[in-house]
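One chain comes next, on its own, written as structure tokens: the form predicted on its own.
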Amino acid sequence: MAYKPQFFPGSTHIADNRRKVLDPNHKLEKIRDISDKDIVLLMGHRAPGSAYPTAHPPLSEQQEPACPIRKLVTPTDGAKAGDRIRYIQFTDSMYNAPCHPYIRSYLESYRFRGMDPGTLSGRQIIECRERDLEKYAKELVSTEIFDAARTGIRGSTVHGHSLRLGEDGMMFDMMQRFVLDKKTGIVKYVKNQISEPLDTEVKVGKPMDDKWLKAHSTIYHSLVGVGTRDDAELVEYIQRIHSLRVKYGFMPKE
């Protein structure tokens, strides 16, 4: 029988929306185009159009000893030429946003190669060699796990997401990295991610409504959908963990 991964435990739709995002299998909806440029230009490692800096000379011209390891893992695209490690971060606002710190690191274990995803307080950074992380951010970013309100990428001075939303629905920033136009509905980026003014704004595509958000969210909260509560098979999962790691404390014999 073949074994088949059960990527998260629970009932509700928000169980399942973890699921189906962490599903490698599943093919994460396109909902907006964005241009390789305008990732470069939200990210500010490099000019657009710029080499790639490198950290080593690449794989082909180095003389290293034989390694079986070396053997069975095929390096990715930007380890081969040498690739410096460079970063995008994210923060999600808990108002349903499509993803959230813990799912991103989990989904990007999953899908990308190369990488280091790491969460922290209300925000998720993935490091990797820089043009691998280019075309890991432009999935990222062009998804069904990115709305152009409630997701954003910071790379600093990230902090007060959480605790509102605007008038118009958008999610606090102290930077005022990304701003909606009031015209024509569209949410443009006029900093990049650590906050430096950019000559041309990039376009992230209008904000989804409440209802598609709602449905669409992994974030489990009572105040604006699903709680943890609500979901009896997820609470009896969290309950079973709690009690074997405090039994695994006491190191009991039985």
Second form
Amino acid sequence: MAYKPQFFPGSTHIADNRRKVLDPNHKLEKIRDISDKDIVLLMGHRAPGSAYPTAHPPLSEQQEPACPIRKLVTPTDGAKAGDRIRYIQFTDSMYNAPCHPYIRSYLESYRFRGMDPGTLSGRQIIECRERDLEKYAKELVSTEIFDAARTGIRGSTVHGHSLRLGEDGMMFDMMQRFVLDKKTGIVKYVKNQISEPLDTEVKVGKPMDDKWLKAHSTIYHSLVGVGTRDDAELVEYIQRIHSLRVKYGFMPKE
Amino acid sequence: MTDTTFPQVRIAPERLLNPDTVERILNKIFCINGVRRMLLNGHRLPAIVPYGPAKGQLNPHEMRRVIKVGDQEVQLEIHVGNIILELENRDPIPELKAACDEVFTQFSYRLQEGRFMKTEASLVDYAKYGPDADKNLLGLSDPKSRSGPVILQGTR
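Let's compare: the form predicted on its own is above, so bring in the form predicted in complex with the partner chain.
Below is the whole assembly, all chains and molecules, this chain first.
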């Protein structure tokens, strides 16, 4: 029988959501339109419309050593063109953000090629060739794993994921890169991810309501959602893994 | 540094407070007799980006602004999370609760009794501020801060 990945254990809707976003065959639901130019502005690595600076000549113009791995692996567009390595970094609030660093890195590894995710407790960074990054960043920002209020695009000074929300439901940001327009209810970025002011605001849509966030969250949180201990199947799985890891040194036999 | 005999309370709202809300609650607390000292606790909002690629640039932030408490103007340099109060005795606590009920209508809060200010200088305080630091400020704010504390004239 062919192996069929299960992606994640658990019997709660949080586990369901995790399985859903991790499965590369599941197309992430698009919930906002964001242009290529806006993505470039948000990241702040180059001016919109300018050429991609390169780190090396295109692969077609350089002599590559005879290597079986290079024959096996098709280079990404960015690697073919010799683009620089650039990054985008996200902060996800613990208050029912749709995604969080650990799952982010997993889903990116399942879905994207030629990139290096970095997972930390409060932030998650993805590094890859610049033109690949723009393509991936667009998917990450425009789909259901991004919320305008509870997810932040923050290259530096990421502090805020574990703090209480503001009165308007926005995640704390020392640099206030994104603000909620009280008249329209739309969140707009006024600074790029490294806190440099933008000439033109980038709108990322309205924040989702609490009901939607609770239903779509991939975070276990006993105070504002479902606690890890409420998921019996997940607890059983974690205990099994823990037990096997401890016993590993004694050559476990099942 | 505080005297251990004075009771202390901490107002911990569910959300970080906007300057308008801080102004409203502080003005209500200001009218309550028996509050000796007040400490606003929260996350710092620097006027200038302190580090990173945008270091040195201005950092405009909606939550960093001047509020008016009584007759005094107070420059908020933090996004206020908790309000810690030192009281003369436990009598004002019901009034504090009433004030909080009136202001925090959109979200919940907790009013906790306990010990939230330092009772004596720590080794770090001594190392940072030396032996001549103002003992009334230790544990509340930076004794070397240029701005110093705001002194509100009482209503009595």
